[in-house]
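Coming up is one lone chain in structure tokens, specifically the form predicted on its own.
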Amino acid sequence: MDVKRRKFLKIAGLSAVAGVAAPSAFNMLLKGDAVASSGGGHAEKTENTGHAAKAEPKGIQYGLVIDVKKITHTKGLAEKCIDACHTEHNVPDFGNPKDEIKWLWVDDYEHSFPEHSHHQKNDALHEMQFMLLCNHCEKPSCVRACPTKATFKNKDGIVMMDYHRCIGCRFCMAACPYGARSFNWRNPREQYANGNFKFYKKPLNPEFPTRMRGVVEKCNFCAKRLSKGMMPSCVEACGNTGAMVFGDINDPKSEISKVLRENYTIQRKPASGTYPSVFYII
């Protein structure tokens, strides 16, 4: 048992003895880690209106730029991207919003950017489709909150999930400011008597594992495809539309860095201080 897991169990145990609810244990864990990791720095430096200046970036940090106008104005493109993602990763479809598993989905401006002013709204902006996914933040609060290290950042800056280590506490879901994680309340592997799976519309992709009940999941930026030199499935589905650009945002010579320098982009909930790696051209 590693130190962090022992720490979580100790806090949870003390909370149970004291009659404190689980969210309190989560807050203690998250607060303690935040203080330890920041040294009282990052949280204090973050302004309410956006990200504060930060140190020179080091290593790879993969990111994604989404051109919202191109997504909206190319008929069927959003659905094509979602289908490619969900097929690649065997994302179950339980058939109702209550149990929905979200890796890549679409929402409107008002729900995607609730912190922005909607007074005297721009009609065109509010009619656009915003593709939402895990933001693979540079400083992900979900990683700090996970007591078992089931959520972690890999060497490419991608926030990953180890399904075998996930204990289903959902602390990561509470910590994520973007609602980008889903919990399997039902068993995705449930089958009919004839052996067919109930919640998969297409044949399973044998190269990606199915999940089980009680596990959290989310977008992984197609880490396995990246290891093969391929683009994420959603980016590939966009073809040559230019609606999505993926790459290392820490590399000033990368295409994505060029796009970011030449276009005005917005990010979701900048005041959260997590530095999302998903940017939107509006």
Contents of the next structure:
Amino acid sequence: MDVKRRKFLKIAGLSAVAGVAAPSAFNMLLKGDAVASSGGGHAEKTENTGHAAKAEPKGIQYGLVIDVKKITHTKGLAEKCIDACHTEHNVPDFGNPKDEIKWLWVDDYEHSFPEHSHHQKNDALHEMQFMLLCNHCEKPSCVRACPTKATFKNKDGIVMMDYHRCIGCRFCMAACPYGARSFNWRNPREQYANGNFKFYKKPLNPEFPTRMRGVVEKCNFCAKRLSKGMMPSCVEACGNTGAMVFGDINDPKSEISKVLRENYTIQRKPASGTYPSVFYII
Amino acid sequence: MYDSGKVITGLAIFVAIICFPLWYNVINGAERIPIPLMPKDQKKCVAPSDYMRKSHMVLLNDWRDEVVRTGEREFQVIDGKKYEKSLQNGCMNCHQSREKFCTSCHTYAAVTPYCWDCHVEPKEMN
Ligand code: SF4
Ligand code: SF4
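Given the form predicted on its own above, what does the protein look like in the form predicted together with its partner chain?
First the chain shown before, then all remaining chains and molecules of the complex.
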């Protein structure tokens, strides 16, 4: 009896594996998807040096150049940018680091560029303020990791989030090499029994929704403002200091391309192979 | 048949008890269908009212996809008037009271959409 049952299970197991695997493997080969799901996917040799080994760009890819010296040496500019962004998008401020939600923030050189050599580094770098945000990577690992397609890349190269779809699994947070995503542990807006509301950061921008507990959020390059022909809030907050330049990095005639050609810029963690679209002039 | 009187009385009581929710509502007048508050200064909506009554959720869902996912954020122009594809910046411009417009029907129909968990209703701004 025992032997019979084991034999039966073996056969059943094998046929199940064969039944499930064969058609899907076959389909994958037919559609040529096999490469995409096996991790690599780059046609070019991945030298892992950021944009150096890139294939011919196609379509729009919005990007941002940040002049670190200008940000650091214009007093209060970083704070102004962060405030503009967080007010525009109703990013709550719970007042404690554990619940912190951040779309745009500052950190020091060590934390921003951990892969760069830190041996006896330039004194000036110590005091620099590096503005960090989602890099809107060309090959974003967060998009691959998201099981619901809540995170996706739009036609302008912006890595967008559809909060309606996010199930809060936080795979994207684990996949992003830059820590660019925040999880909402709490509701940013609460309704009291008397019907009044509390929003954890004043003022509330009536034009933009808030999020809810249980979703992940991050910078969206101000997709809504772009659609109205405006610049992202942080870029606008920089005014004419030139500390931030935004535009299509795939268009050789755009201002940002010119700035990139004329300056030496670095990207964060180029070795992760996501091709960040945010560049730093240091 | 024995005790037919008792059986019939018993049945009658049983049916009456089973139907409690029905006659309770009739007595209490809870069966009144809510009339959502319509904007006074607007005659037209983005679609005929019959469609809006039955399928506003479909329309909202389509708008959501168009705006968030494909980036088609352009205004809808109907009879020369522009409407923004947006719940809080479009719909609520005319239908200013969430309580009297959305909630009254949703409560009646016992559906609890979670739009307002994130979207901001006009009253919150005051
Ligand atoms: S920085 Fe992180 S969250 Fe932003 S696109 Fe790249 S991998 Fe995704
Ligand atoms: S947390 Fe949300 S956005 Fe992130 S991977 Fe899960 S579903 Fe996608």
